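As structure tokens, one chain now follows by itself in the form predicted alone.
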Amino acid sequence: MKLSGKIACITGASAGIGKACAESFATAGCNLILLARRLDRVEELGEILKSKYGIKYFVGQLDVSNREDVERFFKNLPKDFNEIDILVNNAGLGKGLGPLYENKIDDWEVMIDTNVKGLLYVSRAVIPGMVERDRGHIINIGSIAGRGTYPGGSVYTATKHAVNAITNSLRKDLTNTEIRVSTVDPGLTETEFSIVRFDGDKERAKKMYEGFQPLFAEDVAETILFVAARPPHVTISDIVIYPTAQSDFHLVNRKK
């Protein structure tokens, strides 16, 4: 399936595999939303892959867990990238990793808030003008902590059971349209998602990921942009994707 000029949205757009997909999706030749908190850094990314890839593109300042900041942004959409081809739901983060009774519920909040919340906001505002469409291609980003538990993980894995959820029932939801529906579900990758998990503390972070080669957002972002790519007749419902050194959210081969 040929992408050039369909529009993609991306949230969390400003880092780590948000902004990987940005530019896999640029090199197709998409025109990109890039959502992220960080206005700055989406909008140097954006003149980057014009610069680049001659694409066009529109950002936006949002937290998608603000309901009312996610229906007002997609209302205002300029003409030329209201009529969305391809979302990614990306933005997502995962807060602590301590015992259920231990960990802080302002943490709690902000993980419901913004894996599943803003998730959900962000699809009711876009998928509406893909039903009214009938194309369209909604890809969720999970994790492999949503096909399984671990100690600390509480709250996080049960965010990221829910994304698994959402999208398996909107496959079903979206069954009598042209629209498809995919998660793409990654192992370790090294990212800010431990520097954010773990409130800013980068030693602690770099400890994630000793011993052995994770992924990279650049692998993840290929992977989505493949599941993409897909003559319309297909549809990749899941894909989840592992660095070698990893079996289970549970069993890496860690050298050192």
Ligand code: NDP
Given for the second form:
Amino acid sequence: MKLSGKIACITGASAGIGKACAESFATAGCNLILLARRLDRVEELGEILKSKYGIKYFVGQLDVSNREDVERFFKNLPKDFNEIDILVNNAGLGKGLGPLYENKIDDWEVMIDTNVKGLLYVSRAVIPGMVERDRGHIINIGSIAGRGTYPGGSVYTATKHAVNAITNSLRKDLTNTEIRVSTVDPGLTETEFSIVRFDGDKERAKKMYEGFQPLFAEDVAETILFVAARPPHVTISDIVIYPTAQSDFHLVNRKK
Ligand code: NDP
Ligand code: 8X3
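Cool, the form predicted alone is there; where's the form predicted together with the ligand?
So here's everything in the complex, that chain up top.
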């Protein structure tokens, strides 16, 4: 499918997979709505992509877990950006990796509010326009954590199972439309994810990726672009992408 001139909205575009995804959609000529809480980062990214690829962009400082802000933001999009063709629901995070009975309850709230409720708020704001135009594509970023469980992952895996359930139900809701719904579910990808998960502890985060080659954010971004670029009659419902060294959460071929 020709993506040039389409409007792609990416949540969590200030880092990692979302940032790489912005670049891959820019290479395809998409105009971009780049959202994150760290506005300076998406502004800088937008400028770089505009000068590199000649695309147009619009940025927003948006916390996806703030329902009112999400509603207000999407209601007030400028005319050139208010017909979103592709929504990449990428904003998300893990917080902590301890047993459920020791976890900080506040961490649960943040994960549920961002990964589940945030994704829902953004989807609820964007999809009615897609239905009206009878076109569009929603690509949710799930995880291998949405397809299994692991110790320390009770709430994070629950949120990603929820993303999986939402994606599959939504596709059914949209059966009688031309709108496509997909999920891309990565395994270990080296981004800021583990730094956030371990509250800024960079040493501990680095250890997650030691002794093997994790996915690069760009590997996932290329996959997301591939999903979006299929011809209109093709929906890729889901793609799981692992680093070759990983075959399950804790099954990682570490060389040292
Ligand atoms: P990063 O930490 O590098 O990026 C996360 C992005 O989400 C940032 O841009 C951050 O922006 C944004 N974000 C977090 N909370 C909010 C919020 N409340 N409102 C708006 N934006 C928010 O991690 P990744 O790139 O790795 O993660 C992206 C997605 O991929 C997540 O959904 C994650 O669960 C998923 N994933 C990651 C894997 C991995 O191994 N890295 C594997 C499988 C899935 P800001 O802080 O500026 O708001
Ligand atoms: C993030 C990857 O394996 O740490 O979704 O859950 S994992």
